[in-house]
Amino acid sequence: MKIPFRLLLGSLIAFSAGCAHPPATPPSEPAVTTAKASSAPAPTPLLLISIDGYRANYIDRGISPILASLAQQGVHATDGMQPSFPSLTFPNHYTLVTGLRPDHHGIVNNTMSDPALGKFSLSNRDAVSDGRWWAEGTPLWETADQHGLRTATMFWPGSEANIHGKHPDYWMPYDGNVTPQQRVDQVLAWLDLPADQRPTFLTLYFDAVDHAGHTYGPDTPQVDQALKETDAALASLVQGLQKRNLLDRINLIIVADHGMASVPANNSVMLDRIIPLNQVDVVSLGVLAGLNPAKGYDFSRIEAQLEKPQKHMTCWDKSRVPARLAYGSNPRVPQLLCLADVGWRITTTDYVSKKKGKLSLGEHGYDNQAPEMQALFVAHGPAFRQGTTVPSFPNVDVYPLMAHLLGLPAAANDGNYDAVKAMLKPDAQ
């Protein structure tokens, strides 16, 4: 049965209202850009809404009343969809608007090494905002651009970097404390806007789901709560567009990155066990552990050492990474990689030392064919069909999706259009 939008909203508002607070004012956005000259109608809005790390068989918990009623009024796929290995945040949200996957745009982990570049994570904001980072893929906003279309960010992964000399007309710097609430009140601000200057291609990204599921372990009351809270926002984001006239006259595309993993403090693969650290250049830990030669040693010992059969992971040269992962050609990617079994970490005992037992109990980055990491997919408006439940696919086809929707050439991808055409109505394939 068809739960109508108006009952679930109305039991909502006021959930909504005491679990995100309104800005004290409001928040900054990049001066607007000149307007745009375009003799061709515009096409349908479409607002991409990533939750980051909301696991595909969250939804069957029964705590997301208003993302299940867009499933069940929309297009879900019931198993969930696949991410691009590795399964990790930056690589995957880049992949969705390039329908690269990360061994083709290069954005091959969350920690990486470059020998012009130098060092990227997530915490060094001069590398996040470089644009030559991310300049081996072309993200729809820039193709957007291209044509005349206005696009808009709220805190899209590579939307704070110049690529090919471009930032999507607006975005803003990412700012965790900016609350799931004031997110949804700059995009409508964004649709508020002269038909002249207001956007035509929109993300929204949400936060809380990932980071209660690192902190607490996806099956806990913290993730409950942070899923209840982002639906809360969810049902702002509908209420909003509902008095806009909007909710029938908008593609909506609602993914995740990934699932998550529930990891006991104690599943630890302690990597200074197995080999000596010094001889060796960690480019990164955790789930995907990543090692290069360090000068002076011999790396064929260190590689035959680490691809013997080893407890709760699996390591590989880059050339012999399994094929079906797709991944290991970009020359970012180290020389060496090891990877956790689910429900475990590669660490050394001095990081455990120094975390003092406070280690992530939620984790992803493993095999993207695992349960635990298949992400959500939910689409809904007026070019999908209605009550329609897809089988998995993987994320590189949601880009040639968004790409015909908005009209635009899709840039050389790894994505399939033909394979998720079918969600469309007829008359929008």
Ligand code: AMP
Given for the second form:
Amino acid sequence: MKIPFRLLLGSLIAFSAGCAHPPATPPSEPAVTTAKASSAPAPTPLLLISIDGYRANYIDRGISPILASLAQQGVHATDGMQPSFPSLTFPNHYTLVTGLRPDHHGIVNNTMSDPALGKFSLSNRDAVSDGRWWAEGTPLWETADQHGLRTATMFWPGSEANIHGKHPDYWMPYDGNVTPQQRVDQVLAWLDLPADQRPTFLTLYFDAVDHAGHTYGPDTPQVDQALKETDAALASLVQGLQKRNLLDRINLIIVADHGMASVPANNSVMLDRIIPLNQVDVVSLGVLAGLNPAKGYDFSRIEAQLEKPQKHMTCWDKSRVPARLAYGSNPRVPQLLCLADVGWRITTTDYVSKKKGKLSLGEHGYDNQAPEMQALFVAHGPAFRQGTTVPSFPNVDVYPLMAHLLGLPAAANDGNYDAVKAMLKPDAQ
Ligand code: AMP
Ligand code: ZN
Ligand code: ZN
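Same protein, different state: after the form predicted on its own, show the form predicted in complex with this ligand.
Next comes the full complex, this chain leading.
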């Protein structure tokens, strides 16, 4: 594929082997220097890229030229890809690499609790890196490893955890201070490894678009700036691949975990004005509030109160969540769920005063059918058709597609390869 040169100029931060930001070395794990036992030739490498919070229609803003040109010359789900419910970061990233709905892989929220394991949140590094939270799913890197392929993750939720005794071969503990360019350089450095150490399945993760979307809201110059910066990182990646003559010899899947909706500062449902908060155990707040019974209080009264029609949110006992959300059977899902209407947040008077009114102006986590929650999907490479658009599909299908591309047997999953195989060239199906 040819990326128009004029698009590359100006937006590029040049890659060089001896760059100012040397690629980080994989921490914690000793560098692997021996070849894995496999005599078959390695399949075409696959790089899965996530741009956190890249809403499907951001691409129409005309400020993601590299992404748009990959989309135009590859496969593009123009109406987006449907996230799984809840449309949150950790649940959906784990869905992408397992093909399981959050209810089935156990990462049911960014914030959750488990009777045996305690509390989980994104900022709790011990929990995030504890494989027991992730053990209900089998991530693609684990299956790849079992079949002799090397894997590398330039950040991915789950990659920091020892899941079933394994990490990816190369991985990094999440650090938001690693710049997009350093992330790209690391991926290119992995692709430069000698064949017997080179990963075949890789991930790359960008978070600036999600951060700006939360802080300022999706329709702001700050999000536009983050889109431009992320596209510049993609430009650097594409140029690095071109330089290595790899751009047409690597399959790229570029996705988002969910979209982003604007939430005006005043659009808050105050939970403490509806129920006495000291009578419940609040597991999560935000777009999807989760409540468990608290010792000594009658939870059925709380449930009855909240399950009455509420302004700007809907509450269900976990057994009564609408079937299309595929949510509520996992023991980690709290007993009572309240889902905000798009454009609203569920919070408390205490939280708002602590934040001094400075609330996020963009949110996700909503109903996965909401147009604002639809996520980016672009694919490019030798296995993919060129100049093809596809209708919206659920993100559980990405996993069987990737397993097929790597020639791996898919673990049990909720996806459907047949629904997405038309995006592959006939000889790659
Ligand atoms: P949220 O928007 O609350 O769903 O969370 C998204 C945020 O999670 C991102 O913007 C990152 O700052 C953070 N994040 C992403 N990956 C990781 C990770 N592996 N460990 C901890 N935090 C992460
Ligand atoms: Zn996210
Ligand atoms: Zn987010």
